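The form predicted alone is given below as one chain in structure tokens.
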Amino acid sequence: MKKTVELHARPELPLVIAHRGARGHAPENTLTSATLAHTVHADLWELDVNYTRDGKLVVMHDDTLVRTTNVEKVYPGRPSYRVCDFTLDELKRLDAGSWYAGRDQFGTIAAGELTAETLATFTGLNVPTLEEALLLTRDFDWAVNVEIKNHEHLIGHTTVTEDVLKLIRRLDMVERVIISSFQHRYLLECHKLCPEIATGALVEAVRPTDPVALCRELQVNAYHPDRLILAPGDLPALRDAGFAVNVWTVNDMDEAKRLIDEGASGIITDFPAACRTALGRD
């Protein structure tokens, strides 16, 4: 199998990564803002995993539906609209896709940059389940993020990273998948029974003591950041222990040409087409 992505090491190029897909011109988590972010030239792109009440795994960021979703008109009064209070079947009924046109979170439908065509392609649109984004990933002969989302408090805690290794390994994707989590418990797990793939720690709100310490804890490949709490040093640092290092959600691309320009590895960002033509990639 062609590796389309250097995910173990640090990459030549700095690489630019979907963050959801191309969810600045797209809705989030779907099979469409997906194939966007291929279409403009996206190294890979990053998605967001949870656990149905059936035990399946789907794309969604949010542990609720109602942000992306129009579960509360096709179930309502529900007690919980939690992801995993509702089965596959379910979720299939739900449009993820029309909530993008009412909103314009990123001003680009006020700018004009979404046609109502385009707009109205959206309506409809699934919830993926993880196994149909990995083979569109695998169609395309490229490479994702996938971002195992905490289920401390959810069913799944302990199930979810060996059930997506199990799928990953099922569609022969090893080499085309990175794995990160805010649960770090998960990478050590990923580390355990698939030391071959590539992870990433992903922290926020609050800077790691030493991260490069954190990141041998951990035995992971890269560092993922919130942007906010990096720290002078903290880029050559990393790089110079041989872990690669990919900032979120970087949509300023001036920021984002200081940040390579700095050290980062790869940006993960909602803009995946002006992120490549800010980093000279086009």
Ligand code: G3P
Contents of the next structure:
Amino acid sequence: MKKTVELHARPELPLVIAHRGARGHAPENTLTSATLAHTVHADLWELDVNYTRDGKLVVMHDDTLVRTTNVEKVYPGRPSYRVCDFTLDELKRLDAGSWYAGRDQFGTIAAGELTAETLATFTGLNVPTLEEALLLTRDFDWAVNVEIKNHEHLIGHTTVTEDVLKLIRRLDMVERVIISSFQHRYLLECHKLCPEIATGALVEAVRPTDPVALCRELQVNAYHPDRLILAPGDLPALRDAGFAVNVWTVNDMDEAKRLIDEGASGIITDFPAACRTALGRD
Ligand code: G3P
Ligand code: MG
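Target state, the form predicted in complex with the named molecule; input state, the form predicted alone:
So here's everything in the complex, that chain up top.
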């Protein structure tokens, strides 16, 4: 049984999925945000996969390194700061944690939820490879939602699904992973290359005319809608058809609770600890 699917199939256990780790209290997509998510008992964490110039899979949300690293300081004047224009060695020289204290994107620092000592530990965090992120997950006996970003624009990188699956298989982690993507072709490839791995269809901006039909067509296990495009009736229809539904990014805990009451199977949130409490998981 796929661990991730088994989790999704238990309605009495509304899943808490930590978006890019516990991103409300630690720098996103780092091993530190993952560790914090694990400490507060998130059921899974979510991460984003990108390619380096030398074809290595790394955990990074944006196409460029500017927002979440000190790349402009370390490599001043580079014509491009795209992840795919840096080798892994170059990426590993970056600090992916120091930006966090200056940004306070969720107001958690101003609210006194992070001590100066904790903030100091973020200095010098690095960009993890997908392999490092998966190994941490396995060490924790945990599960992860691997979101494959769109690589269609990268000439020569046509095998992202294959590369991700190869790694997951090598680490013997098929049952610990759910793969999601906005690029639905990747999900079909996943199903073809590794039918035993769980998959989830990410959708945003425009609600698909028929979410159930889409999930059937893509042969996925789950529907991952932006909270803004979930229509009344989608949740029961999808659950009745046997699909899990994990909604993102839900940071209002009343909304999280309402979505679960209406039938969602999981909540993807920047605040896994608060979400656990709101959903009565503590
Ligand atoms: O997987 C849910 C969510 O992460 C999708 O959007 O842009 O935060 O990766 P994004
Ligand atoms: Mg994501």
